[in-house]
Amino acid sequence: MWDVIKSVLAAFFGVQKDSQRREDFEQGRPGLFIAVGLVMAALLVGLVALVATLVAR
């Protein structure tokens, strides 16, 4: 699971190695990557909303 999280974070920031990306596509389960990606995106949106709310005060 930690490898999936690291891979999704690297993909979010655009710093994932091509060899790691290939390995993910060959060996990874797509549903797991999609689920982790959706959770990470929701956390990112929530964090941005929180920071915006705090700054606006």
Given for the second form:
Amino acid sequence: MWDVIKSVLAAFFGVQKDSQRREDFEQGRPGLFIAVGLVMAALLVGLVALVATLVAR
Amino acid sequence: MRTLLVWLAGGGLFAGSLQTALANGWNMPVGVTELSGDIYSLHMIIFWICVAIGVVVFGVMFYSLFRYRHSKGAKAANFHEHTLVEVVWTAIPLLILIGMAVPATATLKKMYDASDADLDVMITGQQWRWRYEYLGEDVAMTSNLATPRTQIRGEEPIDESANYLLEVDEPLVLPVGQKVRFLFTSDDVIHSWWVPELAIKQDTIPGFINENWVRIEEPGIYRGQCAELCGVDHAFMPIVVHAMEEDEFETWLVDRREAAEQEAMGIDREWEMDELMERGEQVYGSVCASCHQDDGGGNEPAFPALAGNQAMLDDRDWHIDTVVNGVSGAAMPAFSGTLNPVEIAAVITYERNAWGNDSGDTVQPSEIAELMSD
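Give me the form predicted together with its partner chain now, not the form predicted alone.
Now the complete complex, all chains and molecules, led by this one.
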């Protein structure tokens, strides 16, 4: 699970090690990546909204 | 190493010449409000960050091109990926952008905080003049270009001492040291009220109200222009702001209010033809002549001739209605919001009796006032 989160974070950042990418594609379950990706996207939106609210106060 | 030093020196020279260019009027003005100073500093911080990035990136690039050139037998490295380098070149711009966002956000927050203003001024764009209304003070005025049309058309030499195309008959008068809130809107098309020294360039949009504010720190005359292409006379609606000390401003405001009251009293009395003609000529010159021309010749087809316009002379009521209410769907605006009854009566009288028009009738301010109160 932690590996999946790390891979999704790497995708958000836009840089991934080639060896890790191979491993993900050979062993990972696509559904899990999509689910974690959606949750993390929601978290990112929440984080940005939080920062904007704090700053605008 | 020596080559690197040469490049660094070159970069320094480049930055130095930029500094010189900036100091000689090529840059945006620091302005005369606290906020304009903030905006200037922000602009300079971002600018120097960009210069530093440019010097480093191009320095490394030119150095590499020169140091590892083919004729010296350099061999290209051939690798596919390098995670660390990729992370570094992604993270550094990210940090730079966040670093830029912090001061930018702080300045934007200040710009948008128009609360607790000491004075509210409504600024309305109109083809092709500005209207200023001191809300709650019963003072309003229309600001027209003061440069004579004859100079613009080249029939007279340009008066170099008179701020050609930058002077107005009525400047916007503001107090120094007070927070003044501006409310922007437009009667017809989108204009933009731009005064660089106040760091304001705000669109005026029909049906919308935009907000901005200033606290001017130094008395003086600050000039600007319409910054949104708004029709043929876009270049002929300049802005002049006259910032004066607070007590001086209060005196001005009281004088203006009294003058407006005086004018309002003039509505009830009967006006002579001569007075109406004299006043009408002034109003015509500042408000009507930009379209219908000084000689009433118009500019067909958009702007009909008034001299010798028999339909207009035959139908007095239609003439009055057109000036008061405008022509829907045409370029003729309604002047009931811009001119007072005395001005409207005078200008209609003038149009009916100038340039060979000889209707001989006058239009009384009381008639117009009655019409406008309906």
